[in-house]
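Encoded as structure tokens, the following chain is the form predicted alone, with no partner shown.
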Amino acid sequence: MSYPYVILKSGRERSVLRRHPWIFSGAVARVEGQPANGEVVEVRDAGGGWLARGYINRHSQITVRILTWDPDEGIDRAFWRRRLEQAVASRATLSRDPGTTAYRLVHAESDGLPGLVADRYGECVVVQFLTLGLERWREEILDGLADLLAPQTIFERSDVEVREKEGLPPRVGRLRGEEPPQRLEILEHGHRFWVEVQTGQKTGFYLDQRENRARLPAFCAEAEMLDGFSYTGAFGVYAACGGAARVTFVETSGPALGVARQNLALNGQRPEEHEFVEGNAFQVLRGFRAEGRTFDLIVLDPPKFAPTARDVRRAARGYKDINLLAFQLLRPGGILFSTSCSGAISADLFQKILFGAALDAGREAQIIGYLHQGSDHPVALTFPEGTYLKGLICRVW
């Protein structure tokens, strides 16, 4: 099959040869063949040499997202099926774990499926179609997921800002199978959680923190813990089940705190033995500091402060402020789990931010561990932008 093609400017083919999946608008010299936005195109260097094949969208700063570097691989129903099979097979160990029923199935570019996210919550699969190019292959992708996984439900949560940049409206709703319940139960390392896939944050749960949460109980025995930005309380539940004497959940959303209470009870804990504070974490922690309260363990899992590179300076101030408060609230020998999900904040910069916060707080701190997104959120070696979640475990004196 012949495709329209994109000609790159001289010297701009290097990233494609290194198998980076994005071609930005500034690298494109011209487009031949008048392809519609979302259509598959070939990518050629300035001399006309074949480089790759992907889909185009002139509405987006990322003009082409590459699908294959194999000249013999066409983009058809079989292509999407092969890529989905590979992604599902790479999670086989998770799929066989009876203690974990929720995890990421497809992680976009790093699974060779740019623009597609799919998360499994038991018998429900939640998908996000993030780009116009994926929209053109919706039915083929849904057919593949249905055939490979046979879920009771495939539900769409394409209500994210990136779709606006692609010229797409938000979309939410059932795509295949039964309407999902308002709330469903999942297992993670044997812990039980309620998840609201129709209305919850992201696709319903912060699946990328699964492996980080599993590290928390080692620090929890008899600890007084503060779970900052707790959402529905996953870190706090791990802590309570791991022997924490008392967990203080801090969250702006009252309904999310209500689910956190229920998640504690779901795991055999007594919610009345813990504390639930509705409010802005920055203000709440300042209030705790004024009261002279201290904790043995603090977890900070804030939302994305830096959506783009333009937001880095402002975000750095926010991360420093909240971590400064945490350093001031920890008892000597206390433990800080601090993370950032802002892709524009590098791990090196995040460590420097925490260094500055500890210095300003007058505290000594040791790094005793590094935190990352889970293995079901892989990072292709050719696509470092796939690394977005980073964090540190610090002992504070």
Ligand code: SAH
Second form
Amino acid sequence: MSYPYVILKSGRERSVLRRHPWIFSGAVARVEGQPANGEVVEVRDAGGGWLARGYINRHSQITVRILTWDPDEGIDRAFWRRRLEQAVASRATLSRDPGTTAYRLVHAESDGLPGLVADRYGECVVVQFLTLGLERWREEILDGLADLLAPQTIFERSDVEVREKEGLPPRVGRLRGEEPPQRLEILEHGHRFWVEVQTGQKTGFYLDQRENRARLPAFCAEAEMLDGFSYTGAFGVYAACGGAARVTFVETSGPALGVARQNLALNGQRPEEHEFVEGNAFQVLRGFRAEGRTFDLIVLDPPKFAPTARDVRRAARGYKDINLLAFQLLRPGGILFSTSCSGAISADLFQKILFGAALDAGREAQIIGYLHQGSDHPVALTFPEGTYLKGLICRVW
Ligand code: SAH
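Please give the other form, namely the form predicted together with this ligand, since only the form predicted alone has been shown so far.
All chains and molecules follow, beginning with the one already shown.
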């Protein structure tokens, strides 16, 4: 099988040889064979030597996403099937855990499937096709997932901004099997949660925090806890089940807070013993400070403040402000769980931001743990861009 090809500028083959899966437009010398956007192409070095095979989209800054470095590996139905099989197999331990029914099945580039995300919510698989190159293989991919997992339903939540960069409109809807229920119940470490896959944020739930949430109960006994940016209350539910005396959920989305209340009840907790504050966490925490309120445990899980590298300065200010408030609200000996899901903010920078915030708050803090995206959101060593969620557990004096 031979495909049209992309010739790189001299020297620009280096990252390909190091198995980085992205080729930026600036690295491309010329394209031969008139491939349509989305089509599979060969990648060659300036001297014509074969390097890799991937899909092209000249509409995107990332002109080629590499699918294989093996000259003998064609891109066909069997290719997608093999890659999906490997991704699913690497989640085998998770899939056997009766206490957890929701996790990520495919984490895009880091699973050798650039542009594809698939999350499992029990009998429902939710997919995101993020690139044009992948759109062309929808049926093969859906067949593979259906075959490997036999879910009751496969639902699409490709309503994400990155598709715009690919020249693609958002797409949402049922793809295979039954219409998913408006809300379905999942288990995470034995905790029960309602998930709305059709309308919830992301594909319905922040699965990437699963392993971090599991670390929370160690700090919960009798605690007054603040769950900042709570969404549907996952952290707070763990805390309440782990013995926290009272959880204060802070979230801008009223509907998400409503689900948080129901999630507490679903886990045998009494919502009326907890507090639900609908509002901007920056303002709400400032208000708490003015009232002299304090907490034993604060979780901060804000949305991505830095969508791109250009936003880093502004985002750093946001992270500093909110963490400064948290440091001020914690009682001596209190615990801060603070995370950032901005890929553009490195773990190192995040630690520096927290350092600055503690200093300005006049508090001493110790790092007692490091937080990261769960193992079902792997990071290929060749693709450090796959790291996005990082955080610290600090004890504050
Ligand atoms: N901790 C949650 C996930 C949080 S995602 C979990 O474990 O499931 C970030 C949340 O912050 C979103 O639900 C979003 O609606 C909310 N949010 C965004 N900006 C906010 C703000 N300024 N104040 C409070 N909540 C905000």
